[in-house]
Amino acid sequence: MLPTGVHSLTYADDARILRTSRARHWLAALVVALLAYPAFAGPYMLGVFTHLFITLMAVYGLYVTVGMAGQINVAQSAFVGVGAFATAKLSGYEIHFMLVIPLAALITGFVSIFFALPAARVKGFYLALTTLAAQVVFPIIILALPTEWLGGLVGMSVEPIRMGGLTLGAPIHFYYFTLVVVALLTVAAFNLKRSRFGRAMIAVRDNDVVAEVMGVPVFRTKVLAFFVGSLFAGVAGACTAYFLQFVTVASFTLFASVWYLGMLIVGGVHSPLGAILGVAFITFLQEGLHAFANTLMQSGASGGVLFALTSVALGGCILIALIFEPRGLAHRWSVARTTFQLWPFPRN
């Protein structure tokens, strides 16, 4: 729904993401706010936003695999871990970070193909089990390899990012670094649906039999969906490695994969805006619950019990969101925007 007087004269105008000047102004205001935010925030909040940006990169990958291609993936954390370990290994050879990040993404994408090949031939519950195998196998392989290869149980240190004479180490440095990376991935995620490959994935998701009859290579599209989704995960893993300066298998668990999927479902599976809203909602809700638990701990309450209850409360909030808005926060945002554009006229 567009405001009165706004219409398209060409297909290019109709396919634009920002179709009104008001939308472009709001986007410009958001960019200015994000760029100016470090001037008003402390190191802790900069770390929270950096973690949010990295999480959003991984959830973008799930949006491609799950939202666009309809392929369930519960191993996104493992693919993020592959990118992190690849970054740690490549950084040890003193390769420039602008080469390390795309190389880590490609390595993650090629690793995902080994699991995408069998996963592309099954559906539903069996597809979930196939991707779950990737999450289970990942730590087993890392721990089974010689320690000098990928660090084993101890983990690996990561060389910091160096840009000229500057070494990125302060929270503000990582904030701006991850902000630039997630901005590039956001442009890619929003434009992917408008590409030929994006339309092929949507056709396979809606009805793979009809898509194959229409000439869409279903098997290749499903495999490429895992590959492209894992590219996003590889970039997220590289940023995680540079941010933490150390990687271990304990950082990439099944629990994290479930949270990634939960964020996408809460925000809205079929839209990159859903990934943004879901990650923001869960991250800030989690931070708010933890802050509330810290306040109660200062009053003498048991810390372990409180933080366990915050996890339960967070899961309950996700269930409530799914019950009352199963199509995600992106749909609720669309409804609110349409209502605002039609005001003061009634919708019926």
The other form holds:
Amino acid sequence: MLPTGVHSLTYADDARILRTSRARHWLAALVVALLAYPAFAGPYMLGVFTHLFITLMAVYGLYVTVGMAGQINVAQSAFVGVGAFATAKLSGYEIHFMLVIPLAALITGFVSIFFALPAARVKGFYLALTTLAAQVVFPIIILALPTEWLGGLVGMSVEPIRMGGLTLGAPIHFYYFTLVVVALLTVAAFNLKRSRFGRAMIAVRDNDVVAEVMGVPVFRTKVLAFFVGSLFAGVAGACTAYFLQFVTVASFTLFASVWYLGMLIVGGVHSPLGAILGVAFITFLQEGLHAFANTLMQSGASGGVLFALTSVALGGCILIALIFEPRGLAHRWSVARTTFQLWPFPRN
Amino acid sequence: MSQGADRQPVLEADALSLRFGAVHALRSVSIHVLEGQIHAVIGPNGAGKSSLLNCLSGFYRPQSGSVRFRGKDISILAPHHRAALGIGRTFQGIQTYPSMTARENILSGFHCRMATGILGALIYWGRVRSEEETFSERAEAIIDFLELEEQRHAVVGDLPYGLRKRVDLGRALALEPKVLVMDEPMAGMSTEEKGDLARFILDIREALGIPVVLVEHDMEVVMAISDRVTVVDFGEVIASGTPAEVSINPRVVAAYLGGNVA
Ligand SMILES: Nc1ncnc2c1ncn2[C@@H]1O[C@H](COP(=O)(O)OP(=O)(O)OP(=O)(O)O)[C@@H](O)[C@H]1O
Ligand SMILES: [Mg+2]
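Could the form predicted in complex with the partner chain be shown next, to go alongside the form predicted alone?
Now the full complex is given, and it begins with the chain already shown.
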């Protein structure tokens, strides 16, 4: 809900993403902080943030497929992989990166349609299995193809991005590059939600029988949800390829797909804000636990046991977050904001 | 208002038969809905009224028979295509989209009227923005009409039953229907809510000129607002005519009193 005194005078106002000047100020502050951050951070932390931005791109895609359209997808990491291999291949033909990234996204989108066509006909458990097939088939296909095509077991190197005289290679380059890309995708994710397709996807999730009778082509909308979700995955894959400068199938595992889903669920599946909060929460938790384990190790503790324990602690924190707020951090956030705006009156 | 000779049929079903295994939900059911009329479909529980409506909107495929819309055979069209032609529908029970606001529920009904492509939706550039505004304006007109101003931004899952039914109606109106098919819109409502809804239905016919197919159990309402009544029992049409004709038909009286036809 909105604070008192904020009124929409036009319909465009009603459809704005940030509806209060306070929200716009906070966003401006966040942007300034992110732009200034490299001045204070070392290369390690810049790498962590770059990884966070790329993860967020992939999770935005899941937000579309799983969050908006309600189509479970346990193959997002494979789709990121498709984008990464497409980028590696295209970069070898000396195509400009501004063209490579959208092309990689489109290729990923079309590959996903191949799996979405059967997936959109089934529901629940069977849908999960169908997308699982996509994840399992991905490395098999790459390894089965001739080595000259996509590098097989060895993988492929990626031609770096050149902008004018600059070749992207330093952590700070990747930080700014992925920051710009993730900013664009953030706007796209929020835009989709307020468009007719966003409403159609949510309608399909909420009640697909009724949606069809109310003029929403349900089958096409489900396929579209996979397609758009994979566009995001494809961009994430392109950024991964440029960042790592080398792609192998080993980087795009079922494990990663499940993590993407976990991040979205912890953050909240019903808004792009959930994707942001989930990715940030889990990334920083992971980093914090690793840093903590490192300090303990310097004081003599055994490494193997410690890192096993950090995984347990991470799992525990996620469980607590889910028990405490099953609808995700984004929901907790909106409850807190409403409480603040209504204070001293109780909610409801 | 009685049946005029000049009225064109909007929505017609001819000899629909529908079976679910051993259950004969419909046996050669025909119905002719005319322009400008409120056409009630009544009958006991399990008579096949919802099945008939589902055949009209394309959600059920009858084993035989045909459905025509403004003279055109639409029997093979998918439900969303029929919606795009202008067959609006409201549902028995609560069938709104619970996670959306009332406004978004109504806007969702415009889906097949809007032209924005998927790329446009992601970028949300000038023309997309102005299309969104045009349709927001129309949504506001529906919100006004159904007196939902207070609930505009309320999440529909949190609204009471009567208001959700009104949102359901608003979403159907957003389709810009040429005919509105309503399944028990008043079931479970208080007398006051029923009165409000009856008023809206009459307004839809009078002010918007949209004919209505109405399944309703409340005989008082049916007799008061409908122009024609079709009575269904055990999947068969047992009577059809004006409310006055139907109410004295012996088969109807028998079906409602549960006795045998004399
Ligand atoms: N999807 C279905 N699968 C199997 N049987 C069905 C299905 N839909 C309806 N039926 C059966 O068809 C018959 C007619 O049901 P229908 O829902 O059309 O009745 P109705 O007149 O709408 O009743 P009510 O007043 O209770 O809503 C019933 O015997 C019902 O059990
Ligand atoms: Mg029924």
